[in-house]
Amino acid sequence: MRIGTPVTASALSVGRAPLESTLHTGAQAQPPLGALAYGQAANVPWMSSVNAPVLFAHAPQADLWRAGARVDAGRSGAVRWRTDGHWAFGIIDLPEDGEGLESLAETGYRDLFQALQDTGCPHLLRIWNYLPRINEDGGGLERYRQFNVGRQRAFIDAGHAVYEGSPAACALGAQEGGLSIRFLAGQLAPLAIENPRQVSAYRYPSSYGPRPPTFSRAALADMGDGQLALLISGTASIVGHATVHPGDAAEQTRETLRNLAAVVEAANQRCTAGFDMAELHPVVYVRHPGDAPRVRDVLTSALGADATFLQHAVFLQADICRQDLLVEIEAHAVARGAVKA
């Protein structure tokens, strides 16, 4: 099934709010494109839950993506998608069933690329990956590295960029279940952003696995109506390609903030939006729940308790893609502006 392209492109919006109000908003006349719920599942077809425990006693939150007045739903293999013809949001949940994570990742991403064709939204803007036991040995190769092999093979087979121009993404360790992938796509290609303090993930040396991770540090995406989104991938305490401050969650958080600042600055050099790190809407992943208060204290000291960053932050417990990483932060922001010519 291929969905027709609308004559006039719709604008895409995203808002983070308590889950209860998100469900109320989603019940209004304009149907949602999709949503990510943090902390509690909701039995509605347009919402997907993130399988990670929420830290601190906050009300469950959700990110709601909204686009055109009409939204169609369909399937492409394992992908359940929703689209208005200009934007698409997809959900993939695959049980392992003994297949092996490398093969499972390849299958999931093969179906993902088919969904891009079926919806007429060929450009990936953002991907969220969740896989259980991410740091465990998978028969001679760490499971995250197995995932990277299957993911990159699917990118190559589909003819999508695996180096410059690859989408913003994250990969975290889920508590249980199989491989979960969520993605946002559109008709316009985003502008990939890299961090000058880090080696691009897709250029990592072979010591990090037979295939490097396939993602850019961030992406700038035209949302329509003069709005520009900054979509920041999972960011951690890495300088060059090496983990720094092992064993110290507070220092890793400070280094992560330095990397976020560098990504925001790199993005601002390429656009007119003027993004501010204090205005980001983050998801903060912490490996050990006992480190969460210390992580929050570092963020509060650096940005201020009243900053949008802290007011809208979601803290989740999850394993990070490297065993020596204790904290990872992803984020997004939307502002008026455009990519510079």
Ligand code: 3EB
Given for the second form:
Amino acid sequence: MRIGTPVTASALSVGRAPLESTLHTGAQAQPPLGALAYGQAANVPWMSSVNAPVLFAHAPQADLWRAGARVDAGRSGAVRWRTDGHWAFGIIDLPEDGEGLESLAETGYRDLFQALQDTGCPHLLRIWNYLPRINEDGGGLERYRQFNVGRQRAFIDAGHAVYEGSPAACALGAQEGGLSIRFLAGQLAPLAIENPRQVSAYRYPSSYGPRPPTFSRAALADMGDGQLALLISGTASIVGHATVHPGDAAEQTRETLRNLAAVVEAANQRCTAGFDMAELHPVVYVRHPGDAPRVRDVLTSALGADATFLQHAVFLQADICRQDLLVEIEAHAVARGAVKA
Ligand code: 3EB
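Please move on to the form predicted together with ligand 3EB, as the form predicted on its own is already shown.
Then the entire complex follows, led off by the chain already shown.
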């Protein structure tokens, strides 16, 4: 089924708020497009949880995406989507039945691309991937690397870019369950941003796996109403393509901050919004819960306890896609502005 295109465009918005107030907001006239709850989700059809234990947050948090006044819900294979005709939010939860992560990822992404067609929202803005036992051996290849093979094949089969122009994304270990993918899509292509300190992930050498990961370091997306979103992918202690500071969570956090700053600067060169590091809304993934206080201390010293960054940060325990990475930070920010012509 294809949803007809409404005459007027809707503006997209995102808010990070305590779960309780998010639910309250959901009862108002404008229906939610989708929400990601960190930790436990409420039992409403538009909210799904990021299945990772919360280490710190000022309250149970959720990111709520809103768009137009009328939202339709539907399915495309394994995808459950909601769309207002301009923006779409989709959820995929695929149980593992022994077929392996390569084919599971391929199936999930094939359905994801079908959902883009069915909703009439062809451009991916942001993808969240969660894989159980991400660093385990899947029979000759690490499971994350298997995932990369299946994901890239599905992108190619659907005719989507696997190098420049890949969507912003993150990929983390999940506590349990199957393959979980959440995505946000729209009608306008975002501008992909890379990090000059890092080799583009889609150009990683084959020593990191037979197929590289398919994501850009960040995306700038026009949200309508003069607002621009900076959607920053999972960012870690990688310089060039190598992990730096193995075994040192505090130094990895400092390097990750340098990478986030470089991505923000690269984005600011391409737009008029003037994004500020301290204004980011981050999710901080920490592999070992015992490292979380030190990671938080490093972020607090760098940005200040009162910064939006620390006030809105959600710290989650999750395995990260390289064995030697101890911390990974993803973030978004919204500001008035536009991409430069
Ligand atoms: C890195 O920079 C860390 O496979 O979609 C970050 C964000 C990472 C997204 C993905 C992986 C992904 O390579 C890992």
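Owing to the predicted nature of the structure, the values given are computational and were not obtained by experimental measurement. Between two forms, the rigid core is defined as the largest C-alpha subset superposing within 1.5 Å. Numbering follows the first chain given and starts at 1.
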Relative to the superposed rigid core, does the CA atom of R70 travel 2 Å or more between the two forms?
no
With both forms fit on the core, has H58 moved 2 Å or more by CA between the two forms?
yes
